[in-house]
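A single chain comes next, written as structure tokens; it is the form predicted on its own.
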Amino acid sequence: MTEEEIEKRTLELLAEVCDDEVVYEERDIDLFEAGLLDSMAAIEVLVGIEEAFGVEIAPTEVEREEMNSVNKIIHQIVVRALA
């Protein structure tokens, strides 16, 4: 899987979980501060990442600040999936 494919699938996942297309445009927005993610939705994102990419990210493994924007989430997946 390429970085572009990871990016595309992650954007689709986040748009679905956040129920907002803004994730395509504002990729550095803090998803929690914007009210697009809460703790339950964040778990849904982690489960979606594992299903889509085979990458497991435990909630205790990363700080919220490391996965609070679209770009940061994509980075975490790329680092693990392409390692």
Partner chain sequence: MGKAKLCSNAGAPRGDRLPLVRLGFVLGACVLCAVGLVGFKLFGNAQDASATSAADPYEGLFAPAQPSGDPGQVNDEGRYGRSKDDDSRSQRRHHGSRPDESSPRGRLLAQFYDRPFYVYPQVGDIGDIEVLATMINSRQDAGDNPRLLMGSSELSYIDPMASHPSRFFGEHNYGIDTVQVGKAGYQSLWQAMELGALDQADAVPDRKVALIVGMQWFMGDGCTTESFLNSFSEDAYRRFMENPRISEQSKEVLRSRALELGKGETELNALAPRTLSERIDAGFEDFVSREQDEGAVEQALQDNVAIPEGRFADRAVPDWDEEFARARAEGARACTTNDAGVYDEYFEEYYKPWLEGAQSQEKPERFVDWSQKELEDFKLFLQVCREVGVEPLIVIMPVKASYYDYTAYDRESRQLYYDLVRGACDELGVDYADYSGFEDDTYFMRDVMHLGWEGWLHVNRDLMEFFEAGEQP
The other form holds:
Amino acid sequence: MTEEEIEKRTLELLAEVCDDEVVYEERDIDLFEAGLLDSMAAIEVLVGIEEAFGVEIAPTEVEREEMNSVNKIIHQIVVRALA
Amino acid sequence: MSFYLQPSFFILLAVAVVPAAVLGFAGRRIKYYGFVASLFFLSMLFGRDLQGFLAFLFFVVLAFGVTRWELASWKRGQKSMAKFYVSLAAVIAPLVIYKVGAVFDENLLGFIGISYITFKAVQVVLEIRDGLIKELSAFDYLYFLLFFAPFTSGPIDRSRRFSEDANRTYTAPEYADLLSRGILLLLAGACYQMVFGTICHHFYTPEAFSADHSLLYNMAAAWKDAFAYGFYLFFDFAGYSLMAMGASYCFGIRTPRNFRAPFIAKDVKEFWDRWHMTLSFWLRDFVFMRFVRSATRHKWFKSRLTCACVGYIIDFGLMGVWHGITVDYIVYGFFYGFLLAATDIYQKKCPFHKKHKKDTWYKLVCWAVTINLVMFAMSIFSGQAHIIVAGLIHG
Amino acid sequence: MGKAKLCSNAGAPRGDRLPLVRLGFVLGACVLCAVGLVGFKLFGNAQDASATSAADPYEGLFAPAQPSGDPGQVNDEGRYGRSKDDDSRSQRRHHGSRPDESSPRGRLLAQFYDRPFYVYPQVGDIGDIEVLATMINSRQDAGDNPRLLMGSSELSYIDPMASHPSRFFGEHNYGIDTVQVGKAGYQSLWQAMELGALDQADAVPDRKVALIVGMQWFMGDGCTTESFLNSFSEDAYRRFMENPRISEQSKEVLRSRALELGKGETELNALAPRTLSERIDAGFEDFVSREQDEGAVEQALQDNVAIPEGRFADRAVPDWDEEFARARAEGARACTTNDAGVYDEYFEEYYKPWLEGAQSQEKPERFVDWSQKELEDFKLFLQVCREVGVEPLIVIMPVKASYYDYTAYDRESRQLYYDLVRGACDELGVDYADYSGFEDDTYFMRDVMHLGWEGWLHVNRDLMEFFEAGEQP
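Please give the corresponding structure for the form predicted together with the partner chain, as opposed to the form predicted on its own shown earlier.
Below, the chain from earlier opens the complete complex, with every other chain and molecule after it.
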């Protein structure tokens, strides 16, 4: 799996969970502040990540600041998937 | 002695903070002294209640034992799921027995703080299994369970975060910052609970619908009582939480907050991000998460949305039952469960919402609807709704 | 996603002095508030206390204490007109008589010693044991010879008859005076608590007490929650529990009875603290509620009345024949509308209407279940007396037979009650004055249940004998 693939599938996942295509454009906004994600949706994202990439990230493993934008999420997955 | 209520607690707390402050300013670890202070305060807490104290001892010994057992298995690499399940059942058992016993008016294994200490013990067992806790010394574990400040009613902390704080040292400016915040939090909490909470409680006069008044009057009065109770509960519980945070800060532990202006929430999902946050997050991280993950792995549901909705219902249903196995609490829990599910469906599927969700007027309407739903839920929780419904049935 | 940290590390440690300065302000503010509150408490009270200016009931009654060159009038020793043959000062010194005048409260209480007083209308209204004890001790110091008379509603009066102890002993000098402790609704349990408390405050003169027991106490199931909670004196409970002479067992009995009758455990723990936190809470409460304590003393001073002039006469012995004749006449004057010996107002309002109904109705079932709980409370009183070394006299009051014979409490029923009380006294080796034989006497009781014109005379005579009024130290 390459970084591009990870990026593509992550965007699909996020668009579905956030129910908003804006994630494709705004890669660095805080998704929680923007109201696109809330705590429960975040769980769905983590589960979706596990399903799509086989990467397990526990909800208490990572600080919110480290996973609150599209690019940061992609980064966390890449770091674990390609490690 | 009740914590945060009687003068003796505050006087003893003030005295107890002095050595903590000395250690803090000196750049030393406070945890060893904090542990001793906690033992002292817990002995004061149980006072003349011998039965409660024994139940508490039993729980601590049990939780400690199974946790070490499980941790040993994981450290060895054995990772026995059987041991995990046994440990989990063991730490949950006392609370379940107590809650079930309460239905029959029996006090079995109950002690003050049992509900909250169970959360902590369960969290450790789960995170060991998840591999997030690879190491936990006996002392750190016990300190986490027994730290007196949030012992009686939370906020519910997490062991890794707690131990990190417990094991660190602060520079003098850092500790000064903590101590002043701690004192201010204690004062603010005391003000919330003793002044505002009492005032609001004064306005809470629940009663059944009376035939002497019109239906409109009865409903307006009930509405008033629901709001009064909601604000009373907020000030009372938020006040307590602030004081618990304040006392923690003085001991170098930055116990997380429980409330973040809950009544400005624009929907119930946001409400639970602002109200009793540590409880809601705990349930989210350990119940909702696990359910959604299992459901997704085994493909129980066709859509992610359905899965999330069922997750909400289970998550909040459990919350209701955790409060107590009574009609009021169970209805309360499932009410929120269904409400959250409905909110999620509405937000994801309704075009009207998507179109207007950035409009100010729409946000105001959402806020108004939300706060009324929340206060209605409060009336279930307080038993007011029960009184009214019973009155209507029998009247 | 985890929770965002509240106190993020990125913010605080700038390594500068600002947090320390801020902490300094916070601590300073706290200390100032605390000092202010404490100071206000301590010094504010002192101001209030010294500003007390009650009307002086002693105005013009006697000259302020001077070295007296004129025996027979007021002198330092016997303000109450004791003959100069007697030993000047009562040698029966009691512990800690004069209050410590370093506190505002002490200064107030000391005023009682300078001007011993009667409290009118009712001593029973004084809930503060220290005030009561000071009153008793100051009068004892001045030679008034007060003796403890405990009871309930019969002690209360609005316009007392001549034979009522407040007038009989109060307006004459028959050697002793009475301090009447108790009000309507105060039953055995209250009496036991009060006695234990008075003993703790060293306020039981001559180590003797007379208790007038009422039949009504034993009706129903004894003391009701309502009357107990109404009559409950925190001060008395606290002192009872602090009394070293009372056994742990008796204290436990009182505590469990109080809980049974509706007192909250937290409140009882606060009054009789055992654990460290309870002690701190109690101490804090004391500090905070000090202001009210002086209020009780000030109120008592306000209620102060001048001592009746009769107390300054030479000591006399009552002419019982004359007293009984006078009592009978007074009774006859008060009961013009009936032959039962019930005073007119009562007769009109209660007795006559009842009489009209009762004689036509069927007599109700005889009451035989005199309250065992009240009996246990009564035995507690006797037990406490024994433990602290006080000799009691139980005055067994009768009732008006002409009324009660028509109720569930008929003659046989009442005999059961009398036997019960006498039996308890015998069991614990206590003396009693049994007036059950006077049920049919016209003027013994002034209405259906309260001592009257002749009744009080009988009681007074026995009190004088019990308290050895004739034999003075």
